[in-house]
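Here's a solo chain for you in structure tokens, the form predicted alone.
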Amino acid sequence: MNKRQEQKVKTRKLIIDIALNQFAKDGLVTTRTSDIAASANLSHGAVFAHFPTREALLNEVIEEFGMRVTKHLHELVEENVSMQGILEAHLKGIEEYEEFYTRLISEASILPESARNTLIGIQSAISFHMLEVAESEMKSSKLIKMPFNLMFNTWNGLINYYLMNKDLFAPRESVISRYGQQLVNHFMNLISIRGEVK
């Protein structure tokens, strides 16, 4: 890769990183590409040189977020991790980008369809890894047998409820940092066969 190509890759990565922070701070729907360009110390045209539309940039940022969140889950599943380990890894991935994720779930219904589809893809990847572990632990009688969609949606609903109500639960700090382990323990108590949760 020559220097020009390297610079292009670095600039694209910078735009994505800045956009992720800007979307988290100002909202996915209301943040303007000119705000992102200014924060990155780039011309407005430089953003469009890498991303032809604002929607393309938003999709790329959501995709990048998804890759960062699911990366650790991929590694853990290969290590034969427990359901509790998967839940903890999921929260750890979210915690790093908590503000962005909270914006994403709170604005999901008003995002462009392509952005919603990207979010669905991320949720599917997380669900896939949880399903593998859940099936194994249901089979070995560690977890209560239940439809997996209910298990996954209950877990997501629990996390999302706390994040969407941050002002009630953790107004000046991270919700995941403050309540994450409590949420994992509570959920494990809901889905575990009595006596399995420590």
The other form holds:
Amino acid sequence: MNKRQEQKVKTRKLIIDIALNQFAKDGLVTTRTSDIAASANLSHGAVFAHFPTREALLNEVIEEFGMRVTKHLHELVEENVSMQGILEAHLKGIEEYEEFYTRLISEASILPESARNTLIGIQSAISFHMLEVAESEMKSSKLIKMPFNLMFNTWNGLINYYLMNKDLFAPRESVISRYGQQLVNHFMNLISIRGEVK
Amino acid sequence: MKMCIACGMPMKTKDDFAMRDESKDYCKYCARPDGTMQSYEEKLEGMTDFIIRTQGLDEEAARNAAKGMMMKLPAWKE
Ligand SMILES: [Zn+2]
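Pass me the form predicted in complex with the partner chain as well; I've looked at the form predicted alone already.
Shown next: the complete complex, the earlier chain at its head.
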């Protein structure tokens, strides 16, 4: 890579980082690209040179978020992880980008289709890790046998409800840091076969 | 880290690769039993079924999402 290409990659990365923060702060639907440009100390045109449309930028940002939010889950793959470990890793990823994630789930139904698909893809990656462990723990009678999609949706419904009502549950702090462990414990209680819960 | 060109999964260990062959660009889930890569149609079916099974989406919504995801992957671009 020559200097010019290197600079280009660097700027692109900078725009994505700044945009992630700006979208988290001002909302995915309402953040203006001109504000992202200003925060990045770039001209509006410079942003469009890297991302031809606002939607293209938003998609890249959601994708980048997806890579980061699933990082802890990917890292667990080689270890002999439990369902509880998977849930904790899921929350750890969300906690790092809690504001952005909350915007993403709150605005999901009004996002452009491509952004929506990216979110379903992220959920797919998360469910992939959860499914493997859930199946093995259902088989070994640690977890109650149930359709996996209901287990996955119940978990997401629980955490998303708290996040989307942050103003009621944790107005001045992180929802996950305040309730995360409690939600994990509660959910484990719901899905565990009695006697197996510590 | 290599990413599967057909489904986007990060391939961390040898076991993740098709035929446990690290020179391959696709993962074990995107390989047919003989080791060759699945076709677009096969992968679309597989991804749609997976989304329904794990997220419980409506079939048409799931297929639509799978198409959208595949559009961005190197193996199926344009
Ligand atoms: Zn694959």
